[in-house]
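For reference, the chain that follows is the form predicted on its own, supplied as C-alpha coordinates.
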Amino acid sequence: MVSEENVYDAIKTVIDPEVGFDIYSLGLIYGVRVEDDHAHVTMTLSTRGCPLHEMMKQWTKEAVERIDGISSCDVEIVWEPAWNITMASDEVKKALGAI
(Lines of atoms letter the chains of each structure in order from A and count residues from 1; the text may use other names and numbers.)
(Lines give C-alpha, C1' and ligand atoms only; values in the text may rest on other atoms or scores of the structure.)
Protein backbone atom coordinates (compact mmCIF):
# COMPACT_ATOMS: atom_id res chain seq x y z
CA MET A 1 0.00 0.00 0.00
CA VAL A 2 1.22 3.47 -0.85
CA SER A 3 1.73 5.78 2.11
CA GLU A 4 1.48 9.54 2.28
CA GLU A 5 5.24 9.53 2.85
CA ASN A 6 5.70 7.80 -0.54
CA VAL A 7 3.69 10.60 -2.14
CA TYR A 8 5.70 13.30 -0.38
CA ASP A 9 8.91 11.62 -1.61
CA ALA A 10 7.61 11.75 -5.20
CA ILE A 11 6.61 15.38 -4.81
CA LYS A 12 10.13 16.22 -3.66
CA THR A 13 11.31 15.40 -7.21
CA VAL A 14 9.33 18.32 -8.64
CA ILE A 15 11.60 21.34 -8.95
CA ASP A 16 10.35 24.89 -9.31
CA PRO A 17 12.53 26.05 -12.21
CA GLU A 18 12.30 29.69 -11.17
CA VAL A 19 14.14 29.14 -7.88
CA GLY A 20 15.68 25.67 -8.28
CA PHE A 21 14.18 24.09 -5.16
CA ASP A 22 11.68 21.29 -4.91
CA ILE A 23 8.11 22.32 -4.25
CA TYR A 24 7.95 20.44 -0.93
CA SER A 25 10.94 22.32 0.49
CA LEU A 26 9.42 25.56 -0.75
CA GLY A 27 6.41 24.86 1.45
CA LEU A 28 3.97 24.73 -1.44
CA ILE A 29 2.44 21.40 -0.42
CA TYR A 30 -0.37 21.74 2.11
CA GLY A 31 -1.53 18.15 2.25
CA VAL A 32 -1.60 14.68 0.79
CA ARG A 33 -4.27 12.03 1.05
CA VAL A 34 -4.08 8.49 -0.31
CA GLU A 35 -7.20 6.40 -0.80
CA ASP A 36 -6.56 2.99 -2.32
CA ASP A 37 -4.79 3.71 -5.63
CA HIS A 38 -5.74 7.39 -5.79
CA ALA A 39 -3.83 10.34 -4.37
CA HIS A 40 -5.07 13.85 -3.70
CA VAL A 41 -2.56 16.65 -3.30
CA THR A 42 -3.43 20.08 -1.95
CA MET A 43 -0.90 22.73 -2.82
CA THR A 44 -0.45 26.39 -3.47
CA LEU A 45 1.83 28.51 -5.60
CA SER A 46 4.03 31.37 -4.52
CA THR A 47 1.84 33.87 -6.38
CA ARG A 48 -1.54 33.77 -8.08
CA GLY A 49 0.10 35.07 -11.24
CA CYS A 50 2.64 32.24 -11.39
CA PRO A 51 3.27 31.70 -15.10
CA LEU A 52 3.97 28.01 -14.43
CA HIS A 53 0.62 27.40 -12.74
CA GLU A 54 -0.63 24.60 -15.00
CA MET A 55 2.83 23.11 -15.51
CA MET A 56 3.52 22.86 -11.75
CA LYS A 57 0.16 21.18 -11.27
CA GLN A 58 0.86 18.74 -14.11
CA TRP A 59 4.42 17.96 -12.96
CA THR A 60 3.12 17.19 -9.48
CA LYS A 61 0.39 14.93 -10.86
CA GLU A 62 2.85 13.09 -13.09
CA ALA A 63 5.40 12.61 -10.28
CA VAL A 64 2.78 11.08 -8.00
CA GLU A 65 1.30 8.88 -10.74
CA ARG A 66 4.76 7.34 -11.31
CA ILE A 67 4.50 5.66 -7.89
CA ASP A 68 3.79 1.94 -8.14
CA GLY A 69 0.33 1.45 -6.66
CA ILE A 70 -1.01 4.88 -7.63
CA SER A 71 -3.20 4.94 -10.71
CA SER A 72 -4.53 8.48 -10.48
CA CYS A 73 -3.84 11.75 -8.74
CA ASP A 74 -5.67 15.02 -8.60
CA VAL A 75 -3.95 18.21 -7.59
CA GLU A 76 -5.94 20.98 -6.00
CA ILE A 77 -4.52 24.50 -5.98
CA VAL A 78 -5.64 26.58 -3.01
CA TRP A 79 -4.84 30.17 -2.03
CA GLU A 80 -5.54 30.03 1.70
CA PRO A 81 -3.40 30.23 3.61
CA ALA A 82 -1.43 32.45 1.27
CA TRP A 83 2.12 31.20 0.79
CA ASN A 84 4.99 33.16 2.29
CA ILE A 85 8.68 32.45 2.76
CA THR A 86 8.23 31.34 6.38
CA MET A 87 6.57 28.19 4.99
CA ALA A 88 9.78 27.12 3.25
CA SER A 89 12.38 24.85 4.82
CA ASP A 90 15.28 26.44 6.65
CA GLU A 91 17.60 25.41 3.80
CA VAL A 92 15.47 27.30 1.27
CA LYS A 93 15.06 30.33 3.53
CA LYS A 94 18.81 30.48 4.08
CA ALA A 95 19.59 30.13 0.36
CA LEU A 96 17.11 32.87 -0.51
CA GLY A 97 18.44 35.15 2.20
CA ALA A 98 15.30 35.01 4.33
CA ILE A 99 17.18 34.06 7.54
Contents of the next structure:
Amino acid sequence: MVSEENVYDAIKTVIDPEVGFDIYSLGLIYGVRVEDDHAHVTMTLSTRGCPLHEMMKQWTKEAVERIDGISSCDVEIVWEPAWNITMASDEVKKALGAI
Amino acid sequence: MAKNLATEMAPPFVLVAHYFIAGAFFYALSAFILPFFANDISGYFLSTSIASLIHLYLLGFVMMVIFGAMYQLIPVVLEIPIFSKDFAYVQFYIFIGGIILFVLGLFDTNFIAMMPYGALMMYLSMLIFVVNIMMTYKELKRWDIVAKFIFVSNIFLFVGVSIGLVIALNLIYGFYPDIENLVRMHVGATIFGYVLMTIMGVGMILLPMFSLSHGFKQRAIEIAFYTIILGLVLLLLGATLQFETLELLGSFFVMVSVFLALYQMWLIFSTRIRKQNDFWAKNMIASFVALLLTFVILITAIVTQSATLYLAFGFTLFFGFFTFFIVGHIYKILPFLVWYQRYSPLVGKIKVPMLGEMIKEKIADVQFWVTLLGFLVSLMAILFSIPLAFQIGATIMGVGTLLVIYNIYFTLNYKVNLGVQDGE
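Output the structure of the form predicted in complex with the partner chain; the preceding block shows the form predicted on its own.
First the chain shown before, then all remaining chains and molecules of the complex.
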Protein backbone atom coordinates (compact mmCIF):
# COMPACT_ATOMS: atom_id res chain seq x y z
CA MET A 1 0.00 0.00 0.00
CA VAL A 2 1.16 3.53 -0.79
CA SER A 3 2.25 5.48 2.27
CA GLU A 4 1.44 9.09 3.07
CA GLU A 5 5.16 9.79 2.71
CA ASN A 6 4.97 8.65 -0.94
CA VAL A 7 2.12 11.09 -1.51
CA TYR A 8 4.04 13.95 0.09
CA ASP A 9 7.04 13.13 -2.15
CA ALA A 10 4.79 13.36 -5.22
CA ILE A 11 3.34 16.66 -4.02
CA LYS A 12 6.85 18.06 -3.66
CA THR A 13 7.18 17.94 -7.47
CA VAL A 14 4.44 20.59 -7.83
CA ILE A 15 6.08 24.00 -8.12
CA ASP A 16 4.40 27.39 -7.75
CA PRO A 17 5.80 29.18 -10.83
CA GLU A 18 5.38 32.63 -9.26
CA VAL A 19 7.26 31.93 -6.02
CA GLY A 20 9.55 29.21 -7.38
CA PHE A 21 9.09 26.71 -4.52
CA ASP A 22 7.17 23.48 -4.27
CA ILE A 23 3.78 23.69 -2.63
CA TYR A 24 4.79 21.40 0.24
CA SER A 25 7.72 23.63 1.24
CA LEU A 26 5.40 26.63 0.98
CA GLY A 27 3.23 25.03 3.64
CA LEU A 28 0.15 24.83 1.44
CA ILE A 29 -0.52 21.16 2.18
CA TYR A 30 -2.64 20.71 5.29
CA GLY A 31 -3.08 16.96 5.20
CA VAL A 32 -2.88 13.72 3.25
CA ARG A 33 -4.95 10.57 3.72
CA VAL A 34 -4.54 7.31 1.82
CA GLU A 35 -7.32 4.73 1.70
CA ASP A 36 -6.40 1.70 -0.41
CA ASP A 37 -5.71 3.11 -3.89
CA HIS A 38 -7.38 6.47 -3.22
CA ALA A 39 -5.66 9.58 -1.87
CA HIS A 40 -7.26 12.64 -0.34
CA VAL A 41 -5.24 15.88 -0.10
CA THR A 42 -6.30 18.92 1.89
CA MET A 43 -4.53 22.09 0.84
CA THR A 44 -4.82 25.84 0.78
CA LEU A 45 -3.46 28.64 -1.41
CA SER A 46 -1.53 31.72 -0.43
CA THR A 47 -4.10 34.15 -1.87
CA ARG A 48 -7.77 34.00 -2.79
CA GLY A 49 -8.41 35.06 -6.39
CA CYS A 50 -5.05 33.67 -7.49
CA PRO A 51 -5.12 32.85 -11.22
CA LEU A 52 -3.24 29.63 -10.48
CA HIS A 53 -5.98 28.43 -8.10
CA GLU A 54 -7.54 25.62 -10.13
CA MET A 55 -4.27 24.73 -11.85
CA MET A 56 -2.47 24.10 -8.56
CA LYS A 57 -5.32 21.85 -7.49
CA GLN A 58 -5.16 19.95 -10.77
CA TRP A 59 -1.35 19.65 -10.75
CA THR A 60 -1.50 18.20 -7.24
CA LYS A 61 -4.14 15.67 -8.28
CA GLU A 62 -2.14 14.66 -11.36
CA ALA A 63 1.13 14.37 -9.42
CA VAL A 64 -0.46 12.07 -6.82
CA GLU A 65 -2.26 9.98 -9.43
CA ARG A 66 1.09 9.29 -11.11
CA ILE A 67 2.12 7.19 -8.06
CA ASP A 68 2.01 3.44 -8.71
CA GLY A 69 -0.77 2.10 -6.53
CA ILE A 70 -2.88 5.26 -6.53
CA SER A 71 -5.76 5.21 -8.97
CA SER A 72 -7.59 8.35 -7.86
CA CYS A 73 -6.97 11.46 -5.80
CA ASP A 74 -9.28 14.22 -4.72
CA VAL A 75 -7.92 17.58 -3.67
CA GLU A 76 -9.87 19.79 -1.31
CA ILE A 77 -9.04 23.50 -1.09
CA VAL A 78 -9.73 25.00 2.33
CA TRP A 79 -9.31 28.59 3.55
CA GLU A 80 -9.31 27.87 7.30
CA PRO A 81 -6.84 28.11 8.85
CA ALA A 82 -5.63 30.84 6.51
CA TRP A 83 -2.13 30.27 5.20
CA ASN A 84 0.68 32.30 6.72
CA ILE A 85 4.42 32.28 6.32
CA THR A 86 5.05 30.37 9.57
CA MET A 87 3.69 27.32 7.74
CA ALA A 88 6.48 27.47 5.16
CA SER A 89 9.89 25.81 5.47
CA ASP A 90 12.86 27.82 6.71
CA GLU A 91 14.34 27.72 3.21
CA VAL A 92 11.24 29.42 1.79
CA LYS A 93 11.09 31.95 4.61
CA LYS A 94 14.71 32.86 4.03
CA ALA A 95 14.30 33.15 0.26
CA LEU A 96 11.28 35.42 0.63
CA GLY A 97 13.06 37.59 3.16
CA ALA A 98 10.70 36.61 5.99
CA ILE A 99 13.60 35.66 8.31
CA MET B 1 -5.00 19.35 -18.83
CA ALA B 2 -6.10 21.45 -15.93
CA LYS B 3 -9.63 22.73 -16.04
CA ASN B 4 -9.04 26.15 -14.63
CA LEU B 5 -12.44 27.70 -14.09
CA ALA B 6 -11.13 31.20 -13.56
CA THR B 7 -8.58 31.36 -16.35
CA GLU B 8 -10.68 29.36 -18.80
CA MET B 9 -13.46 31.89 -18.41
CA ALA B 10 -11.00 34.61 -19.37
CA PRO B 11 -10.63 35.66 -22.99
CA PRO B 12 -7.80 34.02 -24.95
CA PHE B 13 -4.28 35.30 -24.51
CA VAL B 14 -4.30 36.77 -28.00
CA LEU B 15 -7.10 39.19 -27.06
CA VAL B 16 -5.37 40.50 -23.95
CA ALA B 17 -2.11 40.63 -25.92
CA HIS B 18 -3.81 42.96 -28.45
CA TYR B 19 -4.36 45.50 -25.67
CA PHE B 20 -0.94 45.07 -24.05
CA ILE B 21 1.01 45.32 -27.32
CA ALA B 22 -0.98 48.37 -28.45
CA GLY B 23 -0.48 49.86 -24.98
CA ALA B 24 3.28 49.32 -25.27
CA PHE B 25 3.27 50.95 -28.71
CA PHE B 26 1.45 54.06 -27.49
CA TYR B 27 3.67 54.17 -24.39
CA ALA B 28 6.72 54.25 -26.68
CA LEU B 29 5.11 56.85 -28.96
CA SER B 30 4.25 59.10 -26.01
CA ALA B 31 7.79 58.78 -24.66
CA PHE B 32 9.20 59.66 -28.10
CA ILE B 33 7.20 62.85 -28.46
CA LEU B 34 7.35 63.98 -24.80
CA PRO B 35 10.69 65.87 -25.13
CA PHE B 36 9.14 67.97 -27.92
CA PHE B 37 6.68 69.40 -25.41
CA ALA B 38 9.43 71.22 -23.51
CA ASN B 39 8.16 74.63 -24.55
CA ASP B 40 4.64 73.84 -23.37
CA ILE B 41 5.68 73.48 -19.73
CA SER B 42 5.44 77.19 -19.12
CA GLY B 43 2.33 77.62 -21.23
CA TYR B 44 -1.38 77.39 -20.67
CA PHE B 45 -2.44 74.12 -19.05
CA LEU B 46 -5.42 73.54 -21.30
CA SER B 47 -3.69 73.87 -24.69
CA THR B 48 -4.84 71.46 -27.39
CA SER B 49 -1.25 70.24 -27.90
CA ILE B 50 -0.98 69.20 -24.24
CA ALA B 51 -4.47 67.70 -24.51
CA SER B 52 -3.26 65.60 -27.47
CA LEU B 53 -0.29 64.28 -25.46
CA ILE B 54 -2.47 63.59 -22.41
CA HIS B 55 -4.99 61.66 -24.51
CA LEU B 56 -2.29 59.74 -26.37
CA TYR B 57 -0.78 58.67 -23.06
CA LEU B 58 -3.98 58.14 -21.09
CA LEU B 59 -6.03 56.46 -23.80
CA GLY B 60 -3.23 54.79 -25.72
CA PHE B 61 -1.18 53.49 -22.82
CA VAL B 62 -2.96 53.75 -19.46
CA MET B 63 -6.49 52.81 -20.51
CA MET B 64 -5.40 50.36 -23.19
CA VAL B 65 -3.45 48.34 -20.59
CA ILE B 66 -6.28 48.69 -18.05
CA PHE B 67 -8.87 47.40 -20.57
CA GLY B 68 -6.65 44.39 -21.41
CA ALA B 69 -5.95 43.72 -17.75
CA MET B 70 -9.66 43.97 -16.86
CA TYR B 71 -10.58 41.36 -19.46
CA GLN B 72 -8.02 39.06 -17.86
CA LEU B 73 -8.61 39.94 -14.21
CA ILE B 74 -12.41 40.12 -13.97
CA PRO B 75 -12.94 36.40 -14.70
CA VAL B 76 -10.09 35.45 -12.34
CA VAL B 77 -10.91 37.78 -9.48
CA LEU B 78 -14.71 37.89 -9.64
CA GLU B 79 -15.11 34.35 -11.01
CA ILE B 80 -17.48 35.35 -13.82
CA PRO B 81 -16.93 34.99 -17.57
CA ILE B 82 -16.67 38.11 -19.72
CA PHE B 83 -20.05 38.64 -21.40
CA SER B 84 -18.69 38.89 -24.95
CA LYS B 85 -15.17 38.32 -26.24
CA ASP B 86 -16.29 39.53 -29.68
CA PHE B 87 -17.29 42.85 -28.14
CA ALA B 88 -13.77 43.10 -26.73
CA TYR B 89 -12.21 42.68 -30.19
CA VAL B 90 -14.63 45.15 -31.80
CA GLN B 91 -13.95 47.62 -28.99
CA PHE B 92 -10.20 47.31 -29.57
CA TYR B 93 -10.23 48.09 -33.29
CA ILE B 94 -12.69 50.97 -32.97
CA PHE B 95 -10.57 52.35 -30.14
CA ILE B 96 -7.38 52.19 -32.22
CA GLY B 97 -9.04 54.01 -35.12
CA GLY B 98 -10.59 56.53 -32.76
CA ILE B 99 -7.43 57.39 -30.90
CA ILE B 100 -5.44 58.01 -34.09
CA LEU B 101 -8.05 60.37 -35.55
CA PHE B 102 -8.72 62.09 -32.25
CA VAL B 103 -5.12 62.69 -31.15
CA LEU B 104 -3.99 63.75 -34.62
CA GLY B 105 -6.94 66.15 -34.82
CA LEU B 106 -6.04 67.71 -31.49
CA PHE B 107 -2.32 67.83 -32.22
CA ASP B 108 -2.38 69.42 -35.67
CA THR B 109 -4.99 71.96 -36.73
CA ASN B 110 -4.67 70.69 -40.33
CA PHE B 111 -6.40 67.52 -39.14
CA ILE B 112 -8.92 69.14 -36.80
CA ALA B 113 -11.83 67.96 -38.97
CA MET B 114 -10.95 64.36 -38.07
CA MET B 115 -11.13 65.03 -34.33
CA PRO B 116 -14.92 64.69 -33.80
CA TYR B 117 -14.97 61.45 -35.79
CA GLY B 118 -12.14 60.13 -33.61
CA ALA B 119 -14.04 61.24 -30.50
CA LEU B 120 -17.19 59.49 -31.70
CA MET B 121 -15.28 56.28 -32.40
CA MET B 122 -13.65 56.33 -28.98
CA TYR B 123 -17.00 57.03 -27.35
CA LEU B 124 -18.53 54.06 -29.16
CA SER B 125 -15.57 51.88 -28.16
CA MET B 126 -15.90 52.86 -24.49
CA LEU B 127 -19.66 52.27 -24.60
CA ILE B 128 -19.01 48.74 -25.87
CA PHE B 129 -16.59 48.21 -22.98
CA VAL B 130 -19.01 49.55 -20.37
CA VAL B 131 -21.90 47.47 -21.75
CA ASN B 132 -19.65 44.39 -21.85
CA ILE B 133 -18.68 44.86 -18.21
CA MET B 134 -22.23 45.63 -17.06
CA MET B 135 -23.56 42.53 -18.82
CA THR B 136 -20.72 40.52 -17.27
CA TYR B 137 -21.83 41.71 -13.83
CA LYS B 138 -25.22 40.06 -14.29
CA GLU B 139 -23.51 36.78 -13.40
CA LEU B 140 -21.83 38.19 -10.29
CA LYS B 141 -22.61 36.36 -7.06
CA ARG B 142 -20.24 37.97 -4.54
CA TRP B 143 -20.18 41.76 -4.14
CA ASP B 144 -16.83 42.24 -2.43
CA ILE B 145 -14.94 45.53 -2.32
CA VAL B 146 -13.11 44.80 -5.61
CA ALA B 147 -16.38 44.11 -7.44
CA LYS B 148 -17.87 47.33 -6.06
CA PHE B 149 -14.91 49.46 -7.17
CA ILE B 150 -14.90 48.04 -10.71
CA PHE B 151 -18.67 48.44 -11.08
CA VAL B 152 -18.84 52.05 -9.91
CA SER B 153 -15.70 52.98 -11.86
CA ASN B 154 -17.45 51.89 -15.05
CA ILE B 155 -20.42 54.15 -14.29
CA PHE B 156 -17.98 57.05 -13.93
CA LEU B 157 -16.29 56.00 -17.18
CA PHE B 158 -19.63 56.30 -18.96
CA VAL B 159 -20.26 59.73 -17.43
CA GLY B 160 -16.70 60.89 -18.10
CA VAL B 161 -16.52 59.87 -21.75
CA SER B 162 -20.01 61.27 -22.40
CA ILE B 163 -18.78 64.65 -21.16
CA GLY B 164 -15.60 64.11 -23.18
CA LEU B 165 -17.63 63.68 -26.34
CA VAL B 166 -19.52 66.91 -25.61
CA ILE B 167 -16.18 68.73 -25.16
CA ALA B 168 -14.81 67.34 -28.44
CA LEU B 169 -17.91 68.31 -30.40
CA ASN B 170 -17.96 71.70 -28.68
CA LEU B 171 -14.39 72.38 -29.86
CA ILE B 172 -15.69 72.18 -33.43
CA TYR B 173 -19.23 73.51 -33.15
CA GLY B 174 -18.84 75.83 -30.15
CA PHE B 175 -22.31 75.40 -28.65
CA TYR B 176 -21.26 75.61 -24.98
CA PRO B 177 -19.20 78.53 -23.69
CA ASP B 178 -17.71 77.22 -20.43
CA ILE B 179 -15.32 74.53 -21.61
CA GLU B 180 -13.16 74.65 -18.45
CA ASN B 181 -16.18 73.62 -16.45
CA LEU B 182 -16.72 70.60 -18.67
CA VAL B 183 -13.02 69.73 -18.61
CA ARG B 184 -13.04 69.57 -14.81
CA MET B 185 -16.04 67.22 -14.92
CA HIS B 186 -14.39 65.11 -17.63
CA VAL B 187 -11.11 64.86 -15.69
CA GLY B 188 -12.88 64.10 -12.42
CA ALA B 189 -15.05 61.32 -13.85
CA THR B 190 -12.47 59.63 -16.12
CA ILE B 191 -9.20 59.99 -14.23
CA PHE B 192 -10.42 59.80 -10.63
CA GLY B 193 -13.73 58.04 -11.22
CA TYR B 194 -12.48 55.43 -13.64
CA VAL B 195 -8.70 55.05 -13.65
CA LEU B 196 -8.05 55.77 -9.98
CA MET B 197 -11.05 53.79 -8.70
CA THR B 198 -10.12 50.83 -10.90
CA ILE B 199 -6.55 50.89 -9.59
CA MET B 200 -7.82 51.18 -5.99
CA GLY B 201 -10.07 48.16 -6.54
CA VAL B 202 -7.75 45.79 -8.38
CA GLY B 203 -4.90 46.92 -6.13
CA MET B 204 -6.70 45.09 -3.31
CA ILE B 205 -6.13 41.84 -5.21
CA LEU B 206 -2.83 42.49 -6.96
CA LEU B 207 -0.84 43.94 -4.07
CA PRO B 208 -1.56 41.19 -1.50
CA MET B 209 -1.11 38.54 -4.21
CA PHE B 210 2.32 39.67 -5.37
CA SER B 211 3.64 40.68 -1.96
CA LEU B 212 2.07 37.71 -0.10
CA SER B 213 0.43 39.99 2.46
CA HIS B 214 -2.02 38.61 4.98
CA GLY B 215 -3.93 39.60 8.06
CA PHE B 216 -4.39 43.28 7.21
CA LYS B 217 -7.69 45.04 7.87
CA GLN B 218 -9.47 46.59 4.87
CA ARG B 219 -11.64 49.10 6.66
CA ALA B 220 -9.63 52.01 5.19
CA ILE B 221 -10.33 51.02 1.56
CA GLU B 222 -14.00 50.39 2.36
CA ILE B 223 -14.33 53.94 3.74
CA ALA B 224 -12.28 55.21 0.77
CA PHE B 225 -14.82 53.63 -1.59
CA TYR B 226 -17.73 55.63 -0.23
CA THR B 227 -15.64 58.77 0.27
CA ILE B 228 -14.48 58.89 -3.37
CA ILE B 229 -18.03 58.39 -4.66
CA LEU B 230 -19.28 61.19 -2.42
CA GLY B 231 -16.37 63.40 -3.52
CA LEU B 232 -16.89 62.77 -7.22
CA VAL B 233 -20.66 63.28 -7.04
CA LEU B 234 -20.16 66.61 -5.23
CA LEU B 235 -17.46 67.58 -7.71
CA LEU B 236 -19.65 66.83 -10.72
CA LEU B 237 -22.66 68.50 -9.14
CA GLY B 238 -20.62 71.58 -8.18
CA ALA B 239 -19.23 71.89 -11.71
CA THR B 240 -22.69 71.44 -13.25
CA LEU B 241 -24.25 74.06 -10.99
CA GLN B 242 -21.11 76.22 -11.21
CA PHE B 243 -20.99 76.18 -7.42
CA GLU B 244 -17.30 76.41 -6.53
CA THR B 245 -17.65 75.58 -2.82
CA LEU B 246 -19.36 72.31 -3.71
CA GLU B 247 -16.58 71.49 -6.15
CA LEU B 248 -13.95 72.21 -3.52
CA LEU B 249 -15.81 70.06 -1.01
CA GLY B 250 -15.90 67.27 -3.62
CA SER B 251 -12.15 67.62 -4.24
CA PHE B 252 -11.61 67.43 -0.48
CA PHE B 253 -13.45 64.11 -0.21
CA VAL B 254 -11.57 62.71 -3.24
CA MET B 255 -8.31 63.64 -1.51
CA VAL B 256 -9.45 62.06 1.76
CA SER B 257 -10.23 58.90 -0.20
CA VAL B 258 -6.79 58.90 -1.84
CA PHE B 259 -5.07 59.27 1.53
CA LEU B 260 -7.20 56.43 2.94
CA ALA B 261 -6.26 54.27 -0.06
CA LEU B 262 -2.60 55.10 0.47
CA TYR B 263 -2.96 54.14 4.12
CA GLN B 264 -4.52 50.85 3.00
CA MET B 265 -1.62 50.19 0.62
CA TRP B 266 0.79 50.90 3.46
CA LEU B 267 -1.10 48.39 5.65
CA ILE B 268 -0.75 45.77 2.91
CA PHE B 269 2.93 46.51 2.40
CA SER B 270 3.65 46.47 6.12
CA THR B 271 2.28 42.91 6.38
CA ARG B 272 4.01 41.62 3.25
CA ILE B 273 5.94 38.42 3.51
CA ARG B 274 7.98 38.90 0.34
CA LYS B 275 10.28 41.53 1.67
CA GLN B 276 12.70 41.60 -1.27
CA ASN B 277 12.58 44.99 -2.91
CA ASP B 278 12.49 43.60 -6.44
CA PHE B 279 11.55 45.63 -9.51
CA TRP B 280 7.83 45.13 -8.79
CA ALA B 281 8.09 46.34 -5.17
CA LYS B 282 10.22 49.32 -6.22
CA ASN B 283 7.67 50.31 -8.86
CA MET B 284 4.84 50.02 -6.32
CA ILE B 285 6.65 52.11 -3.71
CA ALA B 286 7.50 54.76 -6.34
CA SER B 287 3.91 54.82 -7.60
CA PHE B 288 2.44 55.36 -4.14
CA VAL B 289 4.99 58.02 -3.23
CA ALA B 290 4.15 59.71 -6.56
CA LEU B 291 0.43 59.54 -5.73
CA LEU B 292 1.06 61.15 -2.36
CA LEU B 293 3.19 63.82 -4.05
CA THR B 294 0.45 64.36 -6.67
CA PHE B 295 -2.06 65.35 -4.03
CA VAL B 296 0.37 67.48 -2.07
CA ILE B 297 1.01 69.39 -5.32
CA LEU B 298 -2.74 69.58 -6.05
CA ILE B 299 -3.50 71.06 -2.63
CA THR B 300 -0.77 73.65 -3.16
CA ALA B 301 -2.07 74.34 -6.68
CA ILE B 302 -5.63 74.92 -5.40
CA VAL B 303 -4.34 77.27 -2.69
CA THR B 304 -1.97 79.23 -4.96
CA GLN B 305 -3.97 78.88 -8.23
CA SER B 306 -0.64 78.33 -9.96
CA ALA B 307 -0.85 77.02 -13.57
CA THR B 308 2.66 75.56 -13.16
CA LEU B 309 1.56 73.52 -10.16
CA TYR B 310 -1.53 72.24 -11.96
CA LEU B 311 0.76 71.08 -14.76
CA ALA B 312 3.13 69.47 -12.20
CA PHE B 313 0.10 67.76 -10.62
CA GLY B 314 -0.95 66.25 -13.96
CA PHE B 315 2.60 65.24 -14.83
CA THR B 316 3.16 63.52 -11.45
CA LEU B 317 -0.14 61.68 -11.66
CA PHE B 318 0.40 60.47 -15.23
CA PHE B 319 4.14 59.92 -15.52
CA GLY B 320 4.66 59.09 -11.85
CA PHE B 321 1.75 57.20 -10.31
CA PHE B 322 0.19 55.64 -13.43
CA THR B 323 3.52 54.79 -15.08
CA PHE B 324 5.13 53.07 -12.10
CA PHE B 325 1.94 51.22 -11.14
CA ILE B 326 1.23 49.98 -14.65
CA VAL B 327 4.82 49.12 -15.63
CA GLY B 328 5.29 47.21 -12.35
CA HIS B 329 2.21 45.13 -13.09
CA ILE B 330 3.04 44.58 -16.77
CA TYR B 331 6.16 42.81 -15.48
CA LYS B 332 3.95 40.51 -13.41
CA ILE B 333 0.87 39.99 -15.57
CA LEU B 334 2.44 39.59 -19.02
CA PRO B 335 4.81 36.73 -18.05
CA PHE B 336 1.86 34.91 -16.45
CA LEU B 337 -0.24 35.27 -19.60
CA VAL B 338 2.56 33.99 -21.84
CA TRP B 339 3.38 31.23 -19.35
CA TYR B 340 -0.25 30.14 -19.09
CA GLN B 341 -0.60 30.04 -22.86
CA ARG B 342 2.71 28.36 -23.65
CA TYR B 343 3.81 26.31 -20.66
CA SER B 344 0.90 25.48 -18.33
CA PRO B 345 -0.13 22.48 -20.50
CA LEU B 346 3.39 21.10 -20.03
CA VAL B 347 3.51 21.21 -16.21
CA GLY B 348 4.43 17.79 -14.85
CA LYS B 349 5.67 16.64 -18.25
CA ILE B 350 8.81 18.75 -18.60
CA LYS B 351 10.64 21.34 -16.52
CA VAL B 352 8.74 24.55 -17.20
CA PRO B 353 10.22 28.02 -16.60
CA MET B 354 9.41 30.07 -13.51
CA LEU B 355 7.59 33.35 -14.13
CA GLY B 356 10.58 35.33 -12.88
CA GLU B 357 12.75 33.84 -15.64
CA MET B 358 10.49 35.35 -18.27
CA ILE B 359 11.58 38.90 -17.42
CA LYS B 360 15.10 40.29 -17.66
CA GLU B 361 15.25 41.31 -14.02
CA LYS B 362 18.46 43.33 -14.28
CA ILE B 363 17.02 45.37 -17.14
CA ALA B 364 13.77 45.86 -15.22
CA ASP B 365 15.79 47.12 -12.29
CA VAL B 366 17.92 49.50 -14.39
CA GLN B 367 14.73 50.67 -16.14
CA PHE B 368 13.16 51.56 -12.81
CA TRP B 369 16.05 53.79 -11.75
CA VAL B 370 16.35 55.40 -15.21
CA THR B 371 12.61 56.16 -15.32
CA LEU B 372 12.69 57.52 -11.78
CA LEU B 373 15.63 59.79 -12.60
CA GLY B 374 13.95 61.02 -15.79
CA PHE B 375 10.70 61.64 -13.93
CA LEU B 376 12.39 63.65 -11.16
CA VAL B 377 14.42 65.76 -13.61
CA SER B 378 11.28 66.47 -15.68
CA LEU B 379 9.23 67.36 -12.61
CA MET B 380 11.90 69.78 -11.38
CA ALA B 381 12.03 71.27 -14.88
CA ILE B 382 8.27 71.89 -14.77
CA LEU B 383 8.38 73.37 -11.27
CA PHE B 384 11.24 75.74 -12.21
CA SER B 385 10.05 76.27 -15.83
CA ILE B 386 13.29 75.16 -17.52
CA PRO B 387 12.44 73.72 -20.97
CA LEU B 388 15.95 72.34 -21.62
CA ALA B 389 15.92 70.39 -18.34
CA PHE B 390 12.51 69.02 -19.30
CA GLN B 391 13.90 67.85 -22.63
CA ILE B 392 16.72 66.06 -20.82
CA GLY B 393 14.40 64.52 -18.22
CA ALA B 394 11.86 63.40 -20.82
CA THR B 395 14.66 61.87 -22.92
CA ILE B 396 15.92 59.91 -19.90
CA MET B 397 12.35 58.71 -19.31
CA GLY B 398 12.27 57.69 -22.98
CA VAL B 399 15.33 55.48 -22.42
CA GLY B 400 13.42 53.86 -19.54
CA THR B 401 10.47 53.27 -21.87
CA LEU B 402 12.72 51.56 -24.42
CA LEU B 403 13.91 49.20 -21.68
CA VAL B 404 10.28 48.39 -20.79
CA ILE B 405 9.56 47.68 -24.47
CA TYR B 406 12.61 45.42 -24.65
CA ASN B 407 11.39 43.44 -21.64
CA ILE B 408 7.88 43.13 -23.12
CA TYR B 409 9.47 41.85 -26.36
CA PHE B 410 11.62 39.41 -24.34
CA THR B 411 8.58 38.03 -22.47
CA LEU B 412 6.42 37.70 -25.57
CA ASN B 413 9.16 35.81 -27.37
CA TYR B 414 10.37 33.75 -24.40
CA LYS B 415 10.83 30.14 -25.40
CA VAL B 416 12.76 27.31 -23.86
CA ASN B 417 14.02 24.40 -25.91
CA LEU B 418 11.21 21.95 -25.29
CA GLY B 419 11.48 19.93 -28.45
CA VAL B 420 7.76 20.55 -28.93
CA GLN B 421 5.79 22.86 -31.14
CA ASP B 422 4.54 26.04 -29.50
CA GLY B 423 1.26 27.43 -30.56
CA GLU B 424 -2.25 28.40 -29.70
